[in-house]
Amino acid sequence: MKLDRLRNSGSSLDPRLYQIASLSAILLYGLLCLHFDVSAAQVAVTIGAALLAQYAGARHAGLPAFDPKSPLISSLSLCLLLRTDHLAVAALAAAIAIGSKFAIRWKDKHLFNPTNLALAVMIGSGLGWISPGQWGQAAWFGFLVAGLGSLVVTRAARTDVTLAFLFCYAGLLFTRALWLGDPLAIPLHQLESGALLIFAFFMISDPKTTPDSRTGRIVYALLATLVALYVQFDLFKPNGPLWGLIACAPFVPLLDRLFPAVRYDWSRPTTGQPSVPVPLALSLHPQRRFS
């Protein structure tokens, strides 16, 4: 019966399709309405390089099939966030993102969120940047991103880590403002960021790079929040959540060890409760190990 349920789960829509549709809609809105500073050539190069890197990695790893969903998600996220004057840099970022899934692994699980790692490398090396002002402050656009993201994380069974991060991040921003006597308009302005919402709904919620258990994910979100705010207010550097996620990624294996749970499988999204043994699921769907 359990094996039949696993086979029949393929009839449900893969959560990554929701992510691709959501990110594509946001990118189109940004290009057509907000006039993002990203050319059609950069979009094409980023997506093409990600797909090529996935194909090469799949061939090298001996995977039975080429799956374009994961590289599409990473490349669309890079198109939304990464800004550069050179197409070669866009291609390099895509290659780093996808290549990291195959090269940086721990116990058959890639360690870093691909988009997050590529952005950190590009920004840290001075080859690219994130433009926080490109989104504008329209509240309804924030609701659009939040709504699309909610659809994604709910379908992917990772709502908990997104909500934990947002509540911790917002709560500590307001606590800091009250402690310093700042007007509440300051933390409200800091939260009015499309990049922050995309980070919360599409990056920290990545099922393949977050802890397997719900408890582990909540602890992970709190750690990432603390590091993000430390970077932002003590080191006075922008993009705190980006660096917080990079810094906390190596703690995921430890959290998985402290709070063990079933490994996530795209074919049967769960919050951490096993329905079939993990080795059986991986043997039935070996290509998903690198998704």
Given for the second form:
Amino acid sequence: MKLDRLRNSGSSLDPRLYQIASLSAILLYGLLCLHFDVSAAQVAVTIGAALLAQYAGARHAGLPAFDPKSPLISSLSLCLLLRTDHLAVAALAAAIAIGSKFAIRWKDKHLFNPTNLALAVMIGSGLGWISPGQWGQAAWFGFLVAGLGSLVVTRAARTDVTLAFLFCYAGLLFTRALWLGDPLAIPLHQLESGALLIFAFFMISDPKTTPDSRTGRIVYALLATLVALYVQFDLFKPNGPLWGLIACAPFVPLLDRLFPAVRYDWSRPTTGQPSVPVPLALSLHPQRRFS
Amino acid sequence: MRRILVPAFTFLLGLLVWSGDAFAFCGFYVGKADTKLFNKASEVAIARHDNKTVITMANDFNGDVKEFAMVVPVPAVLEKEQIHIGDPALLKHLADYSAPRLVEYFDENPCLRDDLMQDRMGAMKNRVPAAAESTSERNRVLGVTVDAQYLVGEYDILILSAKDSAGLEAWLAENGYKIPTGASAVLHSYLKQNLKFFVAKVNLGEQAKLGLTHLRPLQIAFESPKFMLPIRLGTVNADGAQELFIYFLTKQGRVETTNYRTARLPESQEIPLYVKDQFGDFYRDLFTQQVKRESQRGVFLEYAWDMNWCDPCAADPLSAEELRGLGVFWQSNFSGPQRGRNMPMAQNVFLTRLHVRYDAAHFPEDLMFQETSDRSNFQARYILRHPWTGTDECAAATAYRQQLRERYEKEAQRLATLTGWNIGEIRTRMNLASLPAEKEQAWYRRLWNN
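Given the form predicted alone above, produce the structure of the same protein in the form predicted in complex with the partner chain.
Below: every chain and molecule of the assembly, starting with the one above.
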């Protein structure tokens, strides 16, 4: 009885609140200590535009309530990663991120991670850029702690995809270094990127855009890793993981078909495994959620 | 940056209206920090657009030219036409144009009543412009292929590829190139990455024929998606950290490192007047402090500017012809209309100057770059602000004199923070003790002015 109550109170705390808190803390540290090239105005515009887009989208799609949590996560990630000289570009990026959740859908599930798509469009069009080197070591370790913390808070709902990606990515970097005869300082240095951690803990792990089943997610992480390394070491372009994820997103419906499982709901974090008891109402009448 | 851009543009427009009068308020460019301040400094200019890259390499080699040799990993076998001798004067001009700079300006008489005007000018005044001999058999044994061999200017150039690094290392040693021990691992890594080696040494006969006493910079042109600078060979067995200045000439915007943090140097700082005579020392120590602050892993932005203008100018912008000499290939031959004081127009060229102090421990990987769409301007600029020394008496003048001491103290503390110099010595040099101490007025006196 007591245990049940504890479990219920635990699940009522949305893991996204933790993500918002940690992203905000990292952004503040970046602004105040690392002097990120992002103005207070850009932060305000990005967050404002994301909330506005969510509100408009929710009204348009007839959602029961306006939920600011997801747009906050998307816009905070954008503030951490996207750099531009123009406020209009920041607003456009936020609008694309949130707009894509409502516009680009497949079987009642949005296809692209909002932040990922917005960044790809902005960088692809030359309107903005990412500074992958902007993080110092201290920030990186802080970030690592925050990211690991988020794994605990999300109660392993999507830990598999993050860990699969990180292990695979790190493993291949070390293999490459061994093949080249490079000192291990090189792959360690390559892993020391804040952008990589945002990607691993907040982007690829997005439960709404990852495959529903664990097998699907691990295959997905492997695919994204391979594309990321191809971009980095064969095309010689930065931000490999970002391009890896955007290229693999269209395969999610296919992976869901090959490895079917339960759809994710933020209020009931699950791994999608059949062994986890699923409320009947949820499995029979999946609610339309756009968060 | 936006903060600075807007008033700077406002002022340029304003200058046309006010003409000569405006100069009365101007800050004057008084000095720059030379790249020669730093020991073991290399300078590289990279002009790049659409994967097409021209690299100009210079170093401060002072020893016997017989000893000079350079080994640079390059992505492809270069044709003779892809190698060129650069003009050292152009690199010097580029260095001067983008150097950290010192400006000074003079406080106005505080008794002047046109407050509004002053406020406007005050915001603007500091932004005013003023002023191979091995046999083929031996090569085969070592697994080294001489892909090409050229004589370019005073240099003998070889393009080498090799099966393995030990063979390459042995070949280089047998052919009189001093390769530091430990270079083998790095050579191995580069070979695996399909890089070729561009090897240059001085042909003494040619050098004598040309009558040269110094080494001119070498230029190479190639097309590759790799936007990087190999620094690893240089860190092997290096005695301490090395300085590298990299000048990027690009079409789109600012260049930054993607695998190291690119940090901006502190800029627009007001510093004590006595620094005027030792700006070089000031800048060198400031740079060292910044390197420490970034845990010796930072790459520093010293200058980022559209090549069309400068403000203030440490040297005139480079002409289209000079830029062409440094590898800017995307400009048409048209040298635009002359603007202002002999300022030739150079369109579509954005200059980024990065300064890095590197060693193997803190820079394990080669420098990788990306060109961003950022066209906002940045310069490492430091300000001397001369006080008003007039004798006029008015309430504003009294208030002005009272806050001077506080201002000097702030300048002293700022200088100590920036350079790590001893604050006591700074205060002594500034003669702060001789200034009358500011009398703290009771708050009610300030309130009712009685």
